[in-house]
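A lone chain, given as structure tokens: the form predicted alone.
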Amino acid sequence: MGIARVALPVAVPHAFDYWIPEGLDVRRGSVVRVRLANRSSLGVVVGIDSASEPGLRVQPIDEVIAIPPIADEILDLALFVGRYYQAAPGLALELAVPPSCKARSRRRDGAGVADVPQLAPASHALNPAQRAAAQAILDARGTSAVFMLHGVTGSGKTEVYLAAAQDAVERGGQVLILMPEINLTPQFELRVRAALPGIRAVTLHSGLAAGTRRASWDAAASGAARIVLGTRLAMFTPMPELALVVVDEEHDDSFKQQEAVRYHARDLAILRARRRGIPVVLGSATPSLETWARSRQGRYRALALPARADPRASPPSIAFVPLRGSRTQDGLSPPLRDAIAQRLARREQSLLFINRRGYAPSLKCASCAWESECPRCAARLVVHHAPDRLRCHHCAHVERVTRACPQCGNVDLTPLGFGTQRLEQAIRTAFPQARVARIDRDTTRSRGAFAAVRQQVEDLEVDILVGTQMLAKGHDFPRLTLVGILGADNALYSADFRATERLVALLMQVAGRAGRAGLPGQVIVQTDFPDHPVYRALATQDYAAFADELLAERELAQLPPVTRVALLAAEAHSRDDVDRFLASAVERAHALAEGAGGIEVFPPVPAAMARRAGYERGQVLVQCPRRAPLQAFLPRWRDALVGIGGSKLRWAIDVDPVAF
């Protein structure tokens, strides 16, 4: 009787034994249906033995799902994720299970893939810098070279990707291209189809219908699809002839999964390429400091695109104007209002960027200083209009807008600050003749909403765009010549050590939307701190100098990427439960860290948001100069924590966290 070790999607650090009934074809990587505590569950076979451990009673496997076993490459990648990121192996392997695998029969390769309109073949003549970058990637065929493609916004990084992808496909390979956001995939797919007609490309992300996702997965797994475009979810797609991996906007935090299995898709892309012996390209106008540091060390090869690809285009002019002034109206300074009016007169387009949705970040009493606060989170309730509501952007709590202060009864309640709704209202009031569109999470909830507005912009049916960071990257509007940036100073007050790195990336990305074709572009930033290093970097467009300066600061402070960190996060309804658990966790950590190679354990502190959705939250940071000692320490620490928090407390270890 054969025994299969099956990893199930439950939070336990081991697989379960099941016996293999006669007639079932069970192999390593098979997706099977089994019973656990009288509940049916899917699992993945991670090993087969001739016998189980003595004394164990094992149940039979109920069914083998009618799909090919998960490829060893993907199976091993998922198991690595479980080990490195301190996740249960079954939860990590769940990432590798194909979508809709509960279906009893396999679909035909390609069935259900949504059609994308075919475009006429596009001419993509590369400039000298693009040709040099593409040639360097082509010359690295058959090696595990890692390239940092650092190109200013509008420099044509996509054309370099496509040139390298075309070569890989023509040589019989497949290409995986990762993007940070779902909204960027349709546009990218159109560009692939236009540049590489006849080459089959499919898209994989969580926003697709299950049938479409499964069909795309099958096409990739069979080799029928030569190019796979997707978000971090696509990292676990089997591609038997994978020859090139591209990570676009590699700096983006969206590549880091923030719950359950907390993996980073960019780092896994590098690992997968290295194991396969193929090149990987990390592209960005503002590379992450992790990538920048490795390029400075010579571990990654730097490729530069220093100028915009369109020979008619030049960098936009950048001006900083006072945030407050006697002539500022509804948050709009006179220079910004004048610039918008000039664009309207010239039939050009403007983008107003403010990274806060809603009408106003808070509601305040003018008498007693009461502010609207979420009853479940350590956060203010955001004022929304149409309908008038107070909403928490962290736990989705909603309540009606109060007409009088609940503390003193005063009816003089003031919305504080600006969000996208209030800015849109101000623009419509100041420019009633303008056609205005707002892009944020509230306006793009329905399927196709974002694409519809984007099409309106391309068709010149929109004069002024108001939006959040959804508009900051990946969009090319030739007649968009003005970018106004509002509210960026708020990020300067953040306690997050990565705040300035993120802000520079965001500002350079959104500023890069202006003047990408033959029309000159202008960026106007409303700020109280025009001499801040963040704004100096934006003004000079010298990201290299800024990144080098930040790296020097991280070296002095011994912060990532100079050191390796892991974060133990805990939450419970009671603050006492959190504090007791973290105190015990620190005690165990100190005992395990003795002689463990420079591991430093910091005292427990409240999380950046100390209460969220009714849960009190705290954390402990562990730091080490080198990865190996930390990786040896974490499994032992995790095992020592099992059971000490009780059922009322939830905890997780986040390896290489992007924020703490």
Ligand code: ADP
The other form holds:
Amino acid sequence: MGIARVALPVAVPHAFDYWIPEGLDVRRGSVVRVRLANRSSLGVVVGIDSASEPGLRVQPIDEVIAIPPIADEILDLALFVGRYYQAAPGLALELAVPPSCKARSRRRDGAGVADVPQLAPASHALNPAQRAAAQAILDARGTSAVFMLHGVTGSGKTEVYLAAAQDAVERGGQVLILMPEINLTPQFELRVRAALPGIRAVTLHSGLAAGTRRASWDAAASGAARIVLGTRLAMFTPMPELALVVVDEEHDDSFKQQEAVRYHARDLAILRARRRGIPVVLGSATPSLETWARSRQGRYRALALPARADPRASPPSIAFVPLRGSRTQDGLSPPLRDAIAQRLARREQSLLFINRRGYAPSLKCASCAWESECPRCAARLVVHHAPDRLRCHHCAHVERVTRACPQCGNVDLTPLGFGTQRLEQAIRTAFPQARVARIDRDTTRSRGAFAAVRQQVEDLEVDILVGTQMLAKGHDFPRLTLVGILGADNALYSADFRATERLVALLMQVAGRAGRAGLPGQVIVQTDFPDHPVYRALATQDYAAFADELLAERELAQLPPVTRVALLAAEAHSRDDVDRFLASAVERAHALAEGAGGIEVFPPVPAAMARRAGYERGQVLVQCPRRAPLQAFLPRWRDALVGIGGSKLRWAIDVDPVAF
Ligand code: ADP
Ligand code: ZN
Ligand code: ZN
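How about the form predicted in complex with the ligand, since we already have the form predicted alone?
Now the complete complex, all chains and molecules, led by this one.
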């Protein structure tokens, strides 16, 4: 007899009581099947009260799933996630339930579908900077040191991770390596296998079949797998001998889950490592300002790899060319066209980066002001070719391309701006002899498509590569010597305070694709604002100076990471409902924040995208110089909001939000 407290995957802040029938072995962490409102559901036992007698209306546990109970470490991590990120504990605990116990979730963790490429890269003897970094990590074994490994693109951060991982494994430990994108895991896996033969490594991400994922999970939990490579969901993998955690590209926003349970896997990595007393390495060419600030305060230890690792490689040369007033043709400036032609003549490769898929960002009438707009979102419809359609990139809306302006009847409708399709077409027109490939979400939907193009580039079957940020990270092509950056100015107009930080990270990564091996690299940026700090940082390749400056600005503006923020986001079909809800949310927040350690409540504003998929969206920001008062305030605020929005309104609290 006794009572089990079971967290169920429903949006309530508490667990439910069930009685334990004779003969069932129920423990803390057991995954059980129970009934809730006459529906069968899986749940996780979070506590047991063996003394207590069941009340009259309490139901029994129906079944204990035949898997080992979730380890305390993972259970506690998930419960922390529930508390800290203001999520229902049962939803947070779903993250800790092994895959294939539950119905397979369709949520994606990073773009693309992975496939294993053929070529195993060579590993190297470490250079002095790499050796010093690796040694510092080894010396910290058994302590909860946090390292910021700041290494320029191509500096060989991976070899440092692998050296530290090898040491940890040789001493009987396990290593967890997190990366932002599914597409990066096959490359990394190959490097692990080449560098550490005989060590069992498994991967974990949402692109794997449930059975494969489960096998990886079990191998990690039993200790059979010594290295786990994965995306953010791998953060919850049980690893009894975990001795080192690595977060590669730690600045990447895909570590933050943006819906349901809004956790940040990098931050959880730091927490999990601290609780275990093991080191964690945060690697990036452009560390997040959160990480940067803490390293400046001396709380994280900074390790630097200031130069490219390949002794033949040198930093790329970077040029800015204006669009205004130049003889730009089809979006291509004369210097960029010339540079591409030179590469073709030398049988080298070029990469043209534009961060918009489709043909053109919108369709416009030349005689009145009409522009193609999504009827359900505050967004333009994007022109796509083959098939010719107007598509919304924020909801499922698709329509045929109108021949005539719906407003004035004029038939002179023009696509406005450039997307990857249009750039590809322009390139094919300008260089009919070149072999061109495009990589964006439209061309890589099917399984293996990304890896196939990647392989073609590696095999020198492609001269010019056109694509979005899918190409920016981690891919190493020795004959790629030119990177053209187009349309980046658009990102300068963003209202998000992190826009410049993100743009620099992206541009430095893209630029880092040029000239990785012996051939010198060149980067051409088409911009009308070459003096903007973002481009200055790119030109000087001095991320430290840029980050220090940005941090000083955040200090002045009292923005994260200097302060802590949380966002209340609400949406409903009626703008009035949203406004009313947020107004009373602000009122209640003011009452609760009274004397609560400097919590500032901002007035309600529309979301950056004010309408999406038919929902009107608004938000309220709360800010505090310190974490603790905000954490004390948030659950009280959340409780005060329950029920006031009505059934037609959806709301959520996002702690440490990365998108607004
Ligand atoms: P990062 O992740 O820092 O961008 P990588 O780890 O991918 O850099 O390394 C960049 C390139 O340098 C790779 O081709 C890698 O094989 C090579 N490399 C790494 N370390 C060394 C070294 N010590 N000597 C020579 N080449 C190296
Ligand atoms: Zn018109
Ligand atoms: Zn839409």
